[in-house]
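As structure tokens, one chain now follows by itself in the form predicted on its own.
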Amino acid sequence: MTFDYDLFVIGGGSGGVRAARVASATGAKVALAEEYRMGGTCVIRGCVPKKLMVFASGYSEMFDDARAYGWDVQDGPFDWPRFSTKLNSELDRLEGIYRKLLEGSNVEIVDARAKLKDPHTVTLSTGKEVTAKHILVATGGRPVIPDMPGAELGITSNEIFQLKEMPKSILIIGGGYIASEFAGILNGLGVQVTQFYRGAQILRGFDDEARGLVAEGMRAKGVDLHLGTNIVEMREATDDDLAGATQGVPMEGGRPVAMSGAGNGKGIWVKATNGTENVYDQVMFATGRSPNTEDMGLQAAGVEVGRRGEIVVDEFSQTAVPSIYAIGDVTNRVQLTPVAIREGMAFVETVFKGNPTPVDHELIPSAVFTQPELGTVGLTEEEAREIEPVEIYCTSFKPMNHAFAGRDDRVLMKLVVSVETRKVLGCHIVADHAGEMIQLAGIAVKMGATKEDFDRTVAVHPTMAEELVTMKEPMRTA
């Protein structure tokens, strides 16, 4: 049978892009079809316009170090429309990139909605259809807005980047990274942040000792942060419930500030399971991303879809139907910009080259840009303990620089060694710079490098991570 394509990629995001792209340097005859914008969640409303918010809400901070550290300097307000329109310019030039950068490997770019019809069909939203011997779904995931009354009146992370202008109070839901990194952000630039999580710990699944500092800095930061707390209504503010409210609510000469959240533009008035009543300018859901598998024609075209509507998939990215493969977070795997580009790399490995290639999925190194950030690797102590018997290399300071500063914020270096192999099985960092830090460690973890490897290794000083290298007793043993 003669098809019109090699491979016919559905999805532009970062997976999907370098999958089309190193597919085509095969000689294969490659298109992708993205129905909104090219760079998908990571590039256009995820990891680079977050990490761009992230660099500008730390500066706020940074006036007061400044002035510690003998720098004659004023506060200034932060000029919201004027770093969005920069911010917007950077996402567009960004897409161009992305754009060229397939262009120039002759994959052939479709603007438009692809849905699967058989094994080996895809119907595009302009009508065509297109033949492939091979199919790949990258589509990545989308905000979960949970189903209650109000509750579009929320907005989620999707929308955060394109708000007009900053809400002067938020309420954030959600307990997992990307609740706790916007809680940070809009803190440091201005915003009165509330976050309710319902668990007894924000960060569920990351070390618990990590999870605690972190949330501990969050709050001295000026976060309200509320655990074990969940929103059982909200609605459009009325002035009955302004005057009742008892936080949330932005005041001025002791009088409410005017909201904009809402439609009446009063704000949004919420119920919370601890019974408090408040009125907040701006809800944000963060609860949860589920994959975007709605309508694609996967049950049609045989694909087995799981219980959280992600797509099923083997250690090869092979779905049930041998010529369709998936990739990303559509798949629901490791939610990861660099794992989908891992995983679009071994499909083809696999596929065109000839050479079947599993992903890797274990000890995969990453950060939380909470403010204080998080890095990780391997396992947790609560993990580990449970596996085997293992030591715990800990230490708590303030670092020279926030010392200086006058500054309470402290950092964690924490390793998880196992007692039999010495083997290093996880490695936690709180700290400015964490991210950084957990990319060259993770390094060492991944090689299997052991406690006694790490001591061999002589420190940086005066620097934080040289607390990796000079734990020599352990703090405890599990």
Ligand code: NDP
Contents of the next structure:
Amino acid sequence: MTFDYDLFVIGGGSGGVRAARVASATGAKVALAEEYRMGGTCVIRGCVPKKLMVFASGYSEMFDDARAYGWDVQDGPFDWPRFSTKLNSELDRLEGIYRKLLEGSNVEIVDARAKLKDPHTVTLSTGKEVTAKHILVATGGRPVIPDMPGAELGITSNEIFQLKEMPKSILIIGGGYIASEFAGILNGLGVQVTQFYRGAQILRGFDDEARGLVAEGMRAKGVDLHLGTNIVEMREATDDDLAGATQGVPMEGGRPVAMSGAGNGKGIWVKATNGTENVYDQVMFATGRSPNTEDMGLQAAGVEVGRRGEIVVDEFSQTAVPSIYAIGDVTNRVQLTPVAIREGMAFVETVFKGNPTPVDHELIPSAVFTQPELGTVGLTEEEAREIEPVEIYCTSFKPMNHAFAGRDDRVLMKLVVSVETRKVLGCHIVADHAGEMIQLAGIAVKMGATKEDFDRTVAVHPTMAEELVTMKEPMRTA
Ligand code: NDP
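Swap state to the form predicted together with the named molecule from the form predicted on its own:
Now the full complex is given, and it begins with the chain already shown.
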């Protein structure tokens, strides 16, 4: 049987684009369909604009720091429209690069929504039907909003980059990556931030001490974090709400500042599980993401979809239908861009290079761009001690740049070490540039380095990271 293409990729995010380009380089005839903008969540409404906003927000503290270091600088207001215009042109530029990369790799770009019809046929929103020997679904995910009264007034991380103006106050719901990162970003940009997390501590799944320090640091910088708290209902605020609210409403001279926010312009009234009722300019839900599998024709093609809406795949990213594969967030394995890219490369290796390559999901280093930043690889103390006896090496200190500037921010460096094998099972860092540090520590941990390997490595002085190789005595065994 002959097909129009060797590979048809659905979804122009990081994973899909990489898989398409690498497959095409093997000589395969490849097309890629994207219904929105090339680049996907990471480039258009995720990692990239988020990180640029992290940079932007960091400047508010730098004015003080600069003065402490002898510079004569003045604080000034943050100009969101100016930043946002530049941000959007940067995203346009990056989208253009993605398109050029695909074109340069001889991948045919299809600007349309694509659906599966059967194991080898894709229907396009243009009405056209095409066939392919292999189909790769890389449609990513989207934010989910809880089902509750008034939820439609809220925004998600999709909308936050496109706001016309910065809200004066915002309530962020959730305690995961996105909620905690945006709490820090918006706080740094001068927004009055309240964060509700339903659990006992934000960043569930990360090392307890690390998440504790991140939460403390966020509070110290001004985020009004409420744990064990959730939203009950929300609606457009009235004048009476504004007069009665106790927090969330920016006040000037004892009167609420006029707000530009959502709904009727008076902001959003929110009732919380802790009994408070307040008004916020905006409410942002960062309550998790769901795989984009709806109305994709998956069932019709015989592809199995799991309980969370994810495409079920094996270690080679193959679905229950042999000709259909899936990678990235749509498979709900590890929702990280570099992982989707790895999965795409492994797919090409397996299908187009005849070298079956399972995806390695072990010991993935990652960073949460909270303020303070968190970098992590391997097991948390809590996970490790359930498996085997461990030694915990841990230090917390005020780094010299902050101490000099008179800031209280503390740094945490923590190693979780196996008593039996001496291997470093986990490394957790809370510090400026923790993401940069954990990338490098991640190599050592991935290679199976022991605590003694760390000890044999000469410190780079004066740095924060030198503490990783100078912790002599375990703080405790567990
Ligand atoms: P997460 O799964 O990290 O967090 C979702 C949060 O929402 C959790 O705190 C969860 O609480 C809470 N939640 C879920 N449902 C409700 C509800 N009905 N009411 C109140 N709270 C609720 O998802 P995110 O959306 O933050 O991020 C999605 C993924 O994107 C991440 O898992 C990560 O893999 C990736 N990402 C990575 C980044 C990075 O690498 N720096 C940055 C941003 C995203 P609970 O803990 O109780 O379930």
